[in-house]
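Starting off, we have a lone chain in the form predicted on its own, written out as structure tokens.
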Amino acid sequence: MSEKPLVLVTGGTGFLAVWVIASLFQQGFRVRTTVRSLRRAEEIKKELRQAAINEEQISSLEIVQADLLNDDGWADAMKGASFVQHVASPFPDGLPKHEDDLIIPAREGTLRVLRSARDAGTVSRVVLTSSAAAIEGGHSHATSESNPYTEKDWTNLNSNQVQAYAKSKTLAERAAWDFIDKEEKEGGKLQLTVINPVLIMGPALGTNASTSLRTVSELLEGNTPGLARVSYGLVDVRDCANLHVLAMTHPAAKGERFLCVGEGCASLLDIAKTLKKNFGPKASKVPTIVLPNLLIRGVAIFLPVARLILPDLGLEKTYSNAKAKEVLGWTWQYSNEQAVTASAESMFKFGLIKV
């Protein structure tokens, strides 16, 4: 019986990346992953055990050192790989000192991965994790069930409302499509598929929790006196990982981007109510008062991290997952409540919440 294809997953210590690795193993693929430091190799294996991956598969995981900021190690990382899941990308805890601190690593790292995949000669498709931030930013139009954000939308980089993270994801994705267009014109065979997730929640597998789970920890720790009037599209990390693997091999995914959203949007108040409902005394510090927009804007003058939510303040957003459903047959399995609850449960389990 022939061996299953080898898949390279970049940034294997990441919240989404380790779930992608788990999903690949569950479907029988061989997996290699990159880390910036080999000292974190055991951390990945420990997290895969939390995802109920068997020891034989865990011991088969190849872990190589490679950094998105330089060329060292990427040729070896790509050797013999049939597919690449490029998941690694910087995600900010706050506003960077300069937007290029995010933009350059995201764009140049993506191009480095694509060049290395092309040069390897064995890779047929790269699945790039972009973001809904490359779709929704800088638009003044309202969205609704009848007029949602779709894969046809692109962030408007001319808007002064677009912050560094959204710029970095947009420019990195644009650079990837430009690279593939050029390759195709020159007779290249490398394929690209892009996944654009909304806010990813769900269970962490260890202490290396994603920045995207910070919303939950901030609420549970009572680090804010009230709630901003903001809403987020949500998807569970397990559903998102499943879409990544599906998009890797499905013939119709070639040259396409897919918005990755589950049940839909949830406001901060919705998230707070879920925590209150499911965690009782543990959620005693979770606020349920919605603060006026004017107050949030005032706080943001003195608290830089608060500026991250200003473009979304008071906006209702709707996202469509119709393309992923219709083209790939994907559907979400975990509701917003399940995703938020699993996030909190795992963070309590690993001691990531101070209550």
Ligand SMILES: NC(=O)c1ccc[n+]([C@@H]2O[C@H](COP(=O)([O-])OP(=O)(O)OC[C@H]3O[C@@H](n4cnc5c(N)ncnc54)[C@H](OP(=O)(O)O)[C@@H]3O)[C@@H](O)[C@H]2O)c1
Contents of the next structure:
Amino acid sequence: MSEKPLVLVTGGTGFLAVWVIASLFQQGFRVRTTVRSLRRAEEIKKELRQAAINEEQISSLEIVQADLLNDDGWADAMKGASFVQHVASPFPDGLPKHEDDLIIPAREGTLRVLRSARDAGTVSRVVLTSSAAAIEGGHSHATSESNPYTEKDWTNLNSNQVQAYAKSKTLAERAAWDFIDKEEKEGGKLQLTVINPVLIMGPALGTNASTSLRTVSELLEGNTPGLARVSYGLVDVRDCANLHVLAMTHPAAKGERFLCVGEGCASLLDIAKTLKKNFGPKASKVPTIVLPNLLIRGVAIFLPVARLILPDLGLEKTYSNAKAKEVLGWTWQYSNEQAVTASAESMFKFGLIKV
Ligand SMILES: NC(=O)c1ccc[n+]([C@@H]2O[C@H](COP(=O)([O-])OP(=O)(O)OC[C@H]3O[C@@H](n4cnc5c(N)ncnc54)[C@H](OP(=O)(O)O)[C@@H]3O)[C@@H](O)[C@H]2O)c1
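Compare with the form predicted on its own: the form predicted in complex with this ligand:
Then the entire complex follows, led off by the chain already shown.
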């Protein structure tokens, strides 16, 4: 029997990446992952045990050291790989000192991964984790069921509403498509597929929880007196990981980007109500009062972290998952309520919420 293909997943210490690794193992692939420090290797294995991956697969996981900011290790990381899932990219919980702190690892790191995938000669397709932030930024208008955000939309980098993280994801994705176009023109065979997830929730498998779960922990810890009038497209991390794996081998995914959204949008108030309903006394600090936009704008003058939500304040947003459904046959399994509840349960379990 021939060996299953080897997949390289970048950034195995990440919230989404570890679920992508789990999903690949569940489908029988061999997996290698990169980390910035080999000291983090055991954390990944521990997290895979939480995802019920068997010990034989866990011990087969290859872990190599590579940083998006330099070339060391990338040639070894790619050796013999058939596919690459490029998931790693900085996702901080605040505004960086300088936007280049995010843009350089995101864009130059993506190009480094693509170049080394091409040079390896064995990789047929790279799946890049971009973001809905590369789709929706700088469009300060509401969307609706009949006019949702789709893969045709691109973040408008000329808008001063676009913050460093959205810029980093947009520039990285643009650079990836430019690289592949040039390769194709020169007869190269490397393929690119891009996944653009909305806000990812769902269970963390350990203490490596993403910034995206902060929305839930901040509410449970009662860190805000009230709720901003914002809504988020949500997808569960398990559904998002499945779409990454599906898009990796599906012939129709070649050269396409896919918005990755589950049931749809939830307002911060919806999320707060879910926590109140499902966590009783443990959710006693969760606020349910919606604060006026003007107040939030005022607070943001003094509190830099509050500025992160300003571009979304008061906007109704709708995202379409029709393309992933129609082209790839993907469907989401976890509702918004399940994703939010699983996020909170896992953060309580791993001591990430101080109530
Ligand atoms: N979570 C969401 O809501 C969401 C939504 C849309 C798109 N995304 C995208 O999904 C991907 C994964 O996000 P996540 O939520 O899983 O975030 P995460 O848990 O913070 O994971 C980010 C990963 O990137 C790695 N990384 C950062 N800078 C790096 C560098 N210079 N060199 C090598 N690795 C580096 C981190 O490594 P360390 O552990 O060493 O820091 C970590 O493994 C990112 O591309 C993110 O932009 C996330």
